[in-house]
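What follows is one chain in structure tokens, specifically the form predicted on its own.
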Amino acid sequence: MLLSSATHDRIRAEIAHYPNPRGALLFALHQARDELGRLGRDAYAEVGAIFGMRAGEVAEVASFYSLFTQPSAKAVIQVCTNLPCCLRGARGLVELLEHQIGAKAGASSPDGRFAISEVECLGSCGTAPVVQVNRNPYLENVTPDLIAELTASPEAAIAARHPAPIISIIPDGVDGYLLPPNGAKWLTLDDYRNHGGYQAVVKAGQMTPKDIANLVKDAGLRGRGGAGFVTGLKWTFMPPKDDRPRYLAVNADESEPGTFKDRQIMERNPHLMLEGIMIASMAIEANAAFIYIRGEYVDAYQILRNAIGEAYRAGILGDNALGFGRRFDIHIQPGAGAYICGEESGMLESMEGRKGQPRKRPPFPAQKGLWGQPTTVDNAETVSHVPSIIMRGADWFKAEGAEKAAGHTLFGISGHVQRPGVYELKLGVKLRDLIFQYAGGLADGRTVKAVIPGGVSMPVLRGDQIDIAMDHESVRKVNTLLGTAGVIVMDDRTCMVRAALVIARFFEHESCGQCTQCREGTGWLYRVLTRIERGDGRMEDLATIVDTASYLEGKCICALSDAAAWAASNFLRQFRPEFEAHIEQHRCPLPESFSI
């Protein structure tokens, strides 16, 4: 056997949590790679034997995910090179690593001690630039001095630990209910209960499922995962209760550049999320809930796993679960580095131990979701609002936000601001205030050139468009969307072609390849933008961007193709003179811009 008996035992214990053993496949592959340092034919065969799968079937799944296909070395140093990290100097870190290790990004050093991997968003945009060594906790706000420490030896890189800074804030005057105040962490059950925790689930247990759903619907809670659909209404889409098991699937994948809010709840207030999951599960009469968390979130995964364990030991979960009067379970599953698994049906496929390729619909998850059973999919932040709604009521929640956009949200602000971070604020706050009042404005007297308001899939705004309210209806008036409320700010030095190029690279890399338009179209956009950025573009390339976007938008199984189209075409629409200048001058006209 390649794998130790302890690893086999951990895998078999994990299998017991799922109605189908393959639910533990990604967990097993993580365990195998962590122990062996790499995955190959023999590892696939050994893992496959546990699950009754052929080695080739296991390899097909593993090869889909970035975390299982990294270069082989004792210490793999992964550098996020997506937009927020690029804006804060990630390219310089990669070049420094290449010089000190003696290997190019994507390859291992000749002695096999180190490897460098450029990776897409790590979900910590407020502490950019970010590095992860193997599958260890993040290293954030990385400097050249830290790179020197990491490259002293593989052992030094693997041992490096820097506690995550507290970047999530409840500003003065805000009655926060998602984050603990004053930088506190409520990690233990006692911490949470001492601040009123698990009272809401008891109160909800005295209500009917229909009454819970109606209360949340009346409160106006909209999903915080990007689409903004009315949560209580979504819960009513589940079919009438019958003999089949029913599930809640919680999306904590959070892989879109600019989005880093859910991690703050999971690492600072995990029991709040668990209580919200329990109440949501009451509303849809679920037998169990499964949390799908991105595989890079090592600390968040362990914190949530510990919190779930505490809840079982206290009798809050399990037989006669608190408020349920019956058995109820929550389990957590790690992803493995695939943005497409943030799409709800791609996530369900991954949760079932398959490639995370989105499903054709209908049927929708409420009819046929996890393991073919009725399933509701909710975002991690969304369910975290529910306990406060139960305790304080619909009218209170509606008063805390804007019309048609009730409550608070966690605004993540990254890029060229002086105080990047996550701010708990009412929906409807002005974008200008987010940038200047809360995030401290821009350094060195720079001006705002561009803002992406809700993760890189949302259409970009110009700097003269920031006098808008940040709620779902207001942002539509300037032809963009709130998305995940992940705000990326770019100053007047920033090259818009480079920004569009970095985003296009992300969508090409993250396309699952299932739809021809998306697989080929995202590649076209990336190649055309690359040509323009390096000074070899032609004016007809601008028409190609527009045409390619038209073939992507609304043409594929999921919205990744729409996002790729919106990003490229809207950068061109908003900043066309800059694209034309690249073509006419055969170079980038902004020498101070970030490097890619």
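The shown structure was predicted, so the numbers you read here are calculated from the model rather than taken from an experiment. Shifts are known only where both forms have a C-alpha. Residue numbers count along the first chain shown, from 1. The term rigid core refers to the maximal set of C-alpha atoms that superpose within 1.5 Å between the two forms. Compared with the form predicted in complex with the partner chain:
- Asn306 shows a C-alpha shift below 2 Å between these two forms [criterion: core-superposed Cα displacement of 2 Å].
- Core-superposed comparison between these two forms: CA of Ser153 displaced by 2 Å or more.
- When the two forms are fitted on their rigid core, the residues between these two forms that move as a run of three or more, each C-alpha shifted by 2 Å or more, fall solely in 153 to 163.
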The other form holds:
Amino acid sequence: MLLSSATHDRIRAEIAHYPNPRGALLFALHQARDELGRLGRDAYAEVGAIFGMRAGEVAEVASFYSLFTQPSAKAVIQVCTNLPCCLRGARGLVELLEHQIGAKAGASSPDGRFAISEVECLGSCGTAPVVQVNRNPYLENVTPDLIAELTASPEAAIAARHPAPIISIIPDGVDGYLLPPNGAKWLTLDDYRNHGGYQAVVKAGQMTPKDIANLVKDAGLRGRGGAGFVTGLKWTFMPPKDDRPRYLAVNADESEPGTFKDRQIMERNPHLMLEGIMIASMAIEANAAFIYIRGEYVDAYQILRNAIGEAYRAGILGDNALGFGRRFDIHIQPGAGAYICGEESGMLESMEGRKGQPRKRPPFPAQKGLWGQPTTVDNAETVSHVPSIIMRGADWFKAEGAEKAAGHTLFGISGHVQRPGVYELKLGVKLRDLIFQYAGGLADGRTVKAVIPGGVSMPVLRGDQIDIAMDHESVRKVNTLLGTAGVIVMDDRTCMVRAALVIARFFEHESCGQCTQCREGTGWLYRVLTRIERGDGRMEDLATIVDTASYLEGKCICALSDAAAWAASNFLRQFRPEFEAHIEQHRCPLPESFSI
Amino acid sequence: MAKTVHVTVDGRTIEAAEGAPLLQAMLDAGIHIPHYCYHPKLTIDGSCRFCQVRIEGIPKLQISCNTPVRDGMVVKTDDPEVHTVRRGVIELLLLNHPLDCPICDKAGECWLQNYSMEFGAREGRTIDPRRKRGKRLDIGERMLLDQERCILCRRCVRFCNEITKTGELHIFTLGDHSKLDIYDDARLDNPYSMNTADICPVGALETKDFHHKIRVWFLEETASVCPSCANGCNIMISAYRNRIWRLVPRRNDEVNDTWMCDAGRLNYRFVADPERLRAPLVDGAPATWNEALDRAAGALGDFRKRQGGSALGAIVSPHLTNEENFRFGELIHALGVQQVAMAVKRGPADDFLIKAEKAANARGVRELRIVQGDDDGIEALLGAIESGMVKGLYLCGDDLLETVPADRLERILAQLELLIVQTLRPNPRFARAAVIFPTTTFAEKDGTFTNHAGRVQRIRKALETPAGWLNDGEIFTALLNAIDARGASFALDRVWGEMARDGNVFSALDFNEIGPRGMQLAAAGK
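Mind giving me the form predicted in complex with the partner chain, seeing as the form predicted on its own was just shown?
Once more the chain from above appears, this time first in line as the rest of the complex follows.
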């Protein structure tokens, strides 16, 4: 036996939470990796024995997840090199690290103490650049000095910067209901109850499931996970209640580059999310809710786990759950570093202990979701709006936003702005105001060249297109989508080919690999853009990009292929002369651009 | 039974079972829809994205494999977006394909080649390096893997998960780094492993047996039945220059779906065995067919006259066809033989295709009522020889050699005064045989086998025999004519006419109506 009996005990205890033991597989693999430092055949065999799986099956699942396939070292330094971090100097940090530890990214240092790994978005774009060592809390706003500290003593550097700075703000004049007052964290049950917490669930307990759904529908709450679907309407897609168990699956796998809002709720107001989960579960008559949180969010995971524990001890969850008058459970599952697990059906697969490859539809989750049972999937922020809607009503909620886009949202803003962060604002705020008023504008003398309005999956805007309202309908007028409302701002020095390349690299890295077009097409887009960026492009490559995008768009199981297509084709559409300049001059014409 | 409904495809109305996969319905109607991951005997995967069609009323294209047929559905395949899908899938798959068709066993029957010709561009536009992966990886006793050719359709993975439930194949990592492989020492060695090569649309999975042997376009295919066990899996015999190069399964949902076991697939070398008897032997020396027939007829006639028919025993071969054994039954009846038995070699079985009886037609012998008893009369016959009641034996086939302990067999054979044998190879045990006729294999003749479940299935001649050669049925017929002056012929329809008059279970069937899927005997049970 490689694993200690304490680890075995923890795994067994976790298994008890799930209708099928495999729900705890990713948890078990985390435990094994944390204990052993690496995963290999014997570990897979031992974990497999717990779950009745062959070693190869476990190895196949593990190979899908970046957190289980990192290079082996005492301290694996993972540097986010996605767009928001690259825009703020991540590449320089990697080079510095390579120099200091004497190993290239992807490899381990000769003494085995360190390894550097370039990773995709860590979901903390507001404090870019970001570094994570093993599964420790993040190091944020990382500077060269911090790198020196880190390589001297990782433990000390991490401890000195924990907990993370609060970067979410309720601006003056906003009646915030998602975030606690600026600077505050309501981590304990008492904190939350002292500010009116868990009253909404009692009130909802007096309502019928249908009334709850109708109220939330009337309020016009739209999902905050990217698609913007009307939440109350989605709840009504659940089949009539029968003998089968029903589940709410909560998507806290925040990993769309440019998006870092859910973490702010989880780390500052965890009970709000739990209360929202409870009310949503009442509406769909769920027996239990499962939160899937990205594996890198170790603080948020622990905070939520603590909050759930507190709620059980206080009788809010469990046999006679508050407002339910029946048993209701909430459990939290860690992901393991795969963007696609943020796609709802990829998430369900991952929650069931498999590779997070999205499911073909039909069947839809409401028909056959988690463990084959009727399931509703809601985003972590989305459910957090629900308690206030219950307490304050649909009309209030509608008045707090834009037409057809009710309520506040947590706008994340990152990239070349002076005050990146998360801002709780009404939907419909002007993009220009978001950039210049709330986020402090750009550095002196710089102008806006490009803005991605809602995570890198959404079509990019030019700097002259920022006079739009940030709500679902208004952004459509400029042919883009609100997505997750994670805004990435790029200034006039920024190379658009390079930006498109970083995004293409991300999709190439994160395509789950099942659909032909997405698997092969994301790779091709990445290779063609790499060549253009390097100065080896040909004019006909631009037609290849457009064609490849047409091969991907709307042709695959999930929307990742659409996103990859849109990113490449829209950067080209919006900034074609810059692509042509790269090809004609055989180099990047913007010497001051960020490096990759 | 699902309701039959109507679907319109590009203006043409087709019939289909409600709820069936639209793709299958279109394929069944002869409408050609490209696809890779869909396989009728595996769960629907939906990942190759090749079979997308436009369905009226649905804004996005739909994969037809995962679309259940509904009445009145209006489908369009001649649609610009559908063409984009087809062009896209091919161009994208070819980006990293090694294009090593000259050394690929699949060339000529490769779905990437065929679809590229049909839907692909006439020139490639990638100049980027192709992905390097493992080639000719030894992943099993009988299997090779080429990861560069793999298009990740997951058919083989599903086969190992759903059909054999052995799960040896995995797709590791993700995105365009995805890689089909076995894990560690869990090799692809299940008894059905070679089916993965059949269902692989490209040359990623190859059998060692067929590796670099011959171009498939030289092969002539003959629909037949596997001779290796009582299941009677339907097969194609692939032959070239009068030699078998491979056996592959042929779909028959009543018998073997689209699968066959590796042992059966590999059991064809005996046909071209250089040790095989190529001419009859009379008293151990090569003789002409006529000499052998004369000698056999003479010896049998004399023996009957001297000892009476009841002193002659016969062993029927479960490897011969129903027609041959019917004729053998007539022959031994004419000779007055009373002790008749059948020896059947037995071996391991499973609950899928592999049956314990390692012969294709034991059930047929029983249905003809030539043999009786739980052991098909073997013990009674051997006992009769040992007791001296039976002194002559007409022995068909070699199974006796493997079912009776060697020392007992030796004693028994030594006791015989007359031994006539039909066998594949010369064997020192038959040294005292008056006549040894070469037997004819399943691949060299026409006829029918009756499988363990009573399904009568056609076998067809795939290989020519030398001029003057007689197959087993023709030998029996010639001897019958010599002994009984019947003037019988071994033309199969004539034999079936006689079988019908005989009143056995076969009389309910019409030989000419036995189609590619065979026919079930009406009366079940022995």
